[in-house]
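One chain is shown next in structure tokens, namely the form predicted on its own.
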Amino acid sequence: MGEAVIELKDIKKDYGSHAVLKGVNMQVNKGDIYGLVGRNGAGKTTIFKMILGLSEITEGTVSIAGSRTKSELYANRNKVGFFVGAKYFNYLSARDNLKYFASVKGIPHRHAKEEIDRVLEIVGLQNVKKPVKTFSLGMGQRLGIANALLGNPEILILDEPTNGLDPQGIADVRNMIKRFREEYGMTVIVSSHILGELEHTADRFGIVNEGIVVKEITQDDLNEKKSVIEIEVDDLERARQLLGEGGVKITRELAEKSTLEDYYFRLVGGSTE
């Protein structure tokens, strides 16, 4: 296992009566791109919710960048920037929307014009001049994630950031989700219940259950390989006897990839809608 950044142990919600969370486990590695799967309704949004502290935890433990203490938890929550949902000024431009933004993260005003332009531009919204009410979903969704950017954190949360998105938006995301870590060394979170695309751009693994995480693991999990003994003969006792003897070997494997679809389905069933 590598370093973990996200460490949540035993971790449960209930809101009421009714338990969210049941005792979810999870890590996440510096470099990751770490893939929370789940149907809707699974916990994926909550999850999120309880290590940003955006919700109270009912029992259990998060640990940010070894964070040992409450204190330390908050302030490495500093680290983190996030996409859960998004709230933003409708009558305001996407510009106007990330100064708000900025001077609520801290940012110094004699950085936040430079640091704007760098966002916008990593999610194509440089030129875009309109107010937000007249975005569509998938210029909503590159507002959020550009919001996320803000002041360049070292892990980085998004949640469903392609709905909404044409093929051509999600291939654009998920360039850019592999961009963040490969050119700025973060390790991004991203959950999306379109697994296929999930496959493509994460390397780790959390599958979500009826709120447990049941299983982590990486692209190399998915590859299974299966050996197969293929033999013709035309006599069938000399085969036998050479066989008993150990004299004749032939064996032929086939490497067999599994789908993240694939893997998940086999896990817990179902669809994921």
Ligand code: ADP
The other form holds:
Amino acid sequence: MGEAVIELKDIKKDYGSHAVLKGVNMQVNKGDIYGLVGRNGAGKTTIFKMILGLSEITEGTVSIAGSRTKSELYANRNKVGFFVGAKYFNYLSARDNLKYFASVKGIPHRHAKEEIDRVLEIVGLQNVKKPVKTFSLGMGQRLGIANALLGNPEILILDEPTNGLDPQGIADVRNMIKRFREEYGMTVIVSSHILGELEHTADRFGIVNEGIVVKEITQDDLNEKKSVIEIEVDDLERARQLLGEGGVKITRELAEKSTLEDYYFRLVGGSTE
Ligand code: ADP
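If the one shown is the form predicted on its own, what is the structure of the form predicted in complex with the named molecule?
Following is the full complex, with the preceding chain placed first.
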């Protein structure tokens, strides 16, 4: 286990009589790209809100960067940049929106322009001058990511940053996430309801189902479970015979490709169909 930068212990969250989180335990280590995956409504956004203090915790504890007290937790929340839904001023440009958010975040005025240029460049919006109301979905997601990057936080939380993007947009966001760790040394937590999407981006996964993190698994664990060789054959019986003679154990998995998606459905039930 690495050094924990975010730790949730037995987090419960009720909205009225509706128990949304039912005892979430999770640990994100320094340098992780941590993928939080689960169906829509599983509780991913609520978990982020608990970490970020955007909604009150009903029960349990959150620790950020080793915080041991509430005041340390509040202080350390400054180390976290996040994109968890966002409201922008529609008639303003990306730059003018970021000017506002930079001042809210307490970025000194004299550094703001340089910082805004930096984050706009990272997400590729540096030359876009038009108002946010004319943005495509992908541009909106990029602006959300730029906003999360303001102030160069150590930890980045991105809630469904690829939602609604086309394949190119998805690939761009994935590459950005990898860059955030490689070039800026950030720890990134990213959620998706599309299970396969983070499979090659994240190196640890928290699988969320019905208000619980049912399993934390590493990319290596997944690969181990994936030690399945796919062989295409014309004559299945003959192949069975030959492989059997060679001492190869034939399991039902011979025909199965194990992916994060398969793993998830085996764990929580259901299917993609
Ligand atoms: P996910 O991000 O995995 O899609 P959410 O955390 O948004 O899931 O939602 C988990 C559950 O909590 C859902 O059933 C949702 O309807 C409910 N929920 C979320 N926010 C609220 C709220 N403010 N009031 C009541 N119920 C909520």
